[in-house]
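One chain is shown next in structure tokens, namely the form predicted on its own.
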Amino acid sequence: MTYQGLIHRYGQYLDLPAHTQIVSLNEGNTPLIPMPRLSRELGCELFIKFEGLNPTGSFKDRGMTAAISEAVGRGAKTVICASTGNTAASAAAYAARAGLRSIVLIPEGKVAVGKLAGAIAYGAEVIQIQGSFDDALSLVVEITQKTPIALVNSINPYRIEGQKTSSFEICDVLGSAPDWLCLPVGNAGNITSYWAGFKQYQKGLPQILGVQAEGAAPLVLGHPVEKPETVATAIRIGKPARGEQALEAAHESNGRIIAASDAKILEAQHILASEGVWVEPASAAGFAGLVAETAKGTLDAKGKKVVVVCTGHGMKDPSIITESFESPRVIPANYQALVDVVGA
């Protein structure tokens, strides 16, 4: 059978009103990638769910389709978000799947060009707003509430519903959940999901440790950061619509929310890329947390099966790489020159 999406695949475990009319790009069926050589340095059997290879590059599409669905259901003309880049994209690549009109408020000078490229080619109308992402938030929250524009940040359940599939994916490849799954934590909808799907589902429950950046880390601080900074930019934000749920699933969960630094983020986006998996910045957040915790001992993955989720795929904010890249040596277009150079 042709796969078509993750509600055709998944949909009798999700939580959506008999109006919804799925809207997909088929979306989900991400890999499970073995590390070898990462599994042998940590002791443990290393996963990494991949979730750039969704069909605009991120998670956000999982819970794109069922909140898009939901709306055209009930009529939506117009959907909107608030984004740090990749809702923007998820959002307005669904919408355009089902000719809605699509909004993106975004914090002026805060968002990777990749990912606002992505939501301008889907014809998103894009607003900067002289504030930070979670005064963008209440901005559309606003409008969401006095009119009918339907909103489809993570505070729309249909969200939680639809990426909480990656953790019945993650069972179904394993036989069942891992010992630990490893995830960055920006504003909190992921690592509630992904808690939901594995109750739900039945087939065990993994300890999890969430992380967020040094910068940016308000559940690690005890309270919100009114001036979040990271490079690690999917995850710059300073007062998680939903931390309490992922305070309460790192607890109930018997694990824990930790921050790293922007230096270890940007070296585990090195190892990644290394063994053949480029993420941008903020997917990387998990396996540095992974790396640090295991460094000092206070996570024990010896001989464990553990799923490092990566959130979004290096192209969504390539210039981390770029503007450190010395320029290319020139050579002459000849043989004996590329031998000099290659030493062969």
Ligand code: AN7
Second form
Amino acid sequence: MTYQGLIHRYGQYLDLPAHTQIVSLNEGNTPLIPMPRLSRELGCELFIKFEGLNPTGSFKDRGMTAAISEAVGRGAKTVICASTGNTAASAAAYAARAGLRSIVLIPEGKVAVGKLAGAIAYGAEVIQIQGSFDDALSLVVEITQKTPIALVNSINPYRIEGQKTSSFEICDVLGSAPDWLCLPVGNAGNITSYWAGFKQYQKGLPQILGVQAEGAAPLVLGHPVEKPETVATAIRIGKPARGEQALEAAHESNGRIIAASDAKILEAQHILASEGVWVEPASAAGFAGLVAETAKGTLDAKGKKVVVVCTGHGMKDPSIITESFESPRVIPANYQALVDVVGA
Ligand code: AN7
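If the one shown is the form predicted on its own, what is the structure of the form predicted in complex with this ligand?
Now the full complex is given, and it begins with the chain already shown.
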């Protein structure tokens, strides 16, 4: 039997209503990739949980299979979300799979091209908002309170249920929870889900390092950020819906939430790619945080098992790479010209 997705595999651990009708794209079951070179450099046993290998290229598919399965089962015809991009693509794909109408609200001009293209390809009605993700989220909350349209942002509790499964997979592969789990934090659904998942699975608990972008770090500053800005557009969020739960997860796990600068996030993206894992900028934030904390001596990773969650694929945001490099050199189509360049 081929793998049939998260609900099929872990449904017994997920609090989903009886009316749930499974809509799956075989999401989840993503690789936990050992990183031997970076492990040696950091003195720990480092693994990347590469969530960019989900069907739409991000971890959002875990929560979306659950949210859409529930919505379909209760007879919803239309789903809506606010999104910095990945939720939009995921909602669009699962809605398409289920034959539902999908509407996605995105902040104008601030969504990476691979995500926008995905949302359009899967047939979503895409609406740009003259405002931030936070403005878009308020709007979708209001319309779902006043109409039968179903909300599939991570305020929806079934999103959290689905996203818990990544903790289960990590424990199943390692045999127990890692010592540290590092991940980016935006609207704070994912950190909430991981912590709930580890607690429920009872295979040990990691310390959690949540990482926000410096220009969008409400949980580090202790207050909302009116105009969040970061190159990591996925986490360009100033009022995280599950901010309280994120702080609780960090605190209960004896971990913390920190901020990383855009420069450090891009550097982390480059370092991960240099060992073969290309992730989008936001997805490199967890690793940027790990590097910063170990360098400062505030996180002792020595000899520890560390899982860094890379939430989205590098191909989601190709422009961040292509805009920062000169285009490749051009040579005549002859052998000598090639040898001259290669230096053979
Ligand atoms: C690659 O798609 O909020 O802390 O609307 O796309 O659970 O919000 C995306 C968030 C991390 C943060 N990494 O996760 C959206 C959206 C990537 C992301 C996050 C997002 P949360």
